[in-house]
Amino acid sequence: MINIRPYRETDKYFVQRVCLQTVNDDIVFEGLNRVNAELFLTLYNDYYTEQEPQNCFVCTNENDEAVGYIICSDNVKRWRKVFMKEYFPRIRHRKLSEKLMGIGEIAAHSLFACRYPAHLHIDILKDYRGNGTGTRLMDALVAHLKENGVRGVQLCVDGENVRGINFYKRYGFKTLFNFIKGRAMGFRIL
């Protein structure tokens, strides 16, 4: 039985594990190169659980361990400011292509911040996909954002992630912009 609930600090290890395992489903969390793990957690995970845990939800298994999540910043401008000050320095020493991942993420979300002030990341372990869990996570976040007066939410998705793109379209997301390797998509809440 999958349960959807707000994120708790005790979920941090499991949320990080899901983040790293879903980068590439063949990666084993404990075996992932520590340097690469730092990059992915810095870019796609740590800010949200550390700075905006109230905007994060998890799906848990029968042991109450997070097997998926939806994490969000409800204000792109605030996220960009804090991310550049506190998180980007963690990856400044990295090669240019890796730093550009972070800069690209900031630029993409900033383009649409007026109309879609929130942005999200959603990941679910492979064995827990395809049973409505993604929709339930999205419903929990959208209800939370609506309750807090957030007008819209956006995301970036890899262009080769056809399953993800189709999920977002079915949910009601519209393509905002196509990049070389992906696309920005947005969902109006209010």
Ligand SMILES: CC(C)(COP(=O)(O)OP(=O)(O)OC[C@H]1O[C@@H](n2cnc3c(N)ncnc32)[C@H](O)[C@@H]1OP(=O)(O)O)[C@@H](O)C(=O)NCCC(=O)NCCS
The other form holds:
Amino acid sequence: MINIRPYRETDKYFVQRVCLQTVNDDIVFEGLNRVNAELFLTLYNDYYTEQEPQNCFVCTNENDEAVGYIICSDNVKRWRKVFMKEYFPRIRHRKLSEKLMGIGEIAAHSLFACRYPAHLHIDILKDYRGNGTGTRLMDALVAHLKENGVRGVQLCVDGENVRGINFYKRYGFKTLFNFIKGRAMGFRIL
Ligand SMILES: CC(C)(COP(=O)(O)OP(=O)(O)OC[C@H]1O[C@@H](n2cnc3c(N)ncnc32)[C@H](O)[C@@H]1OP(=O)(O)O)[C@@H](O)C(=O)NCCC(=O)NCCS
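Next up, the form predicted together with the named molecule in place of the form predicted on its own?
Time for the whole complex; same chain goes first.
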């Protein structure tokens, strides 16, 4: 039985594992078809669990280990400021195409920050997908953001991630912008 609960500090290792496994399983960025922990955890994981743990939820297996998560920042401006100061320097030495992945996310989220001040990442290990867990994680986050008066939430998704795009559409996300290899999508909460 899969349980949904708020993130705890002791989930960090499991959440990082889910991030690296799902990147490796499903999304192959050009020139980056192997797990690259430093890059992916910096771009898509550590900021959220370290800086905004109150905006993170996990789904857990029978041993209470996180097998999926939804992690979120509820304020693009704050995320951008802290991310650029404390996290981006960790990948500054990397090649331009890798740094551009982060810069692209910042540009996309900044563009829609007014109507959609929050943004999220959601990932679930393969064996636990497709039985409503993604929807339950999304429900938990949306209810939490609503309680806190957050107007909307956005995300960026790889253009080839058809399953992900369909999941978001079915949940009620609208396409905000199509960029070269992906799209920005948004969901109004209030
Ligand atoms: C995208 C993702 C988070 C969706 O999570 P999920 O658990 O698969 O989503 P859900 O189960 O809520 O919905 C997906 C499917 O389950 C079905 N479903 C929903 N509730 C259900 C239930 N109670 N029982 C059975 N099936 C159900 C949905 O109809 C849907 O079916 P379909 O895909 O065949 O149309 C997950 O697939 C994932 O982690 N993918 C890999 C990483 C990824 O792409 N992340 C997003 C990057 S932007």
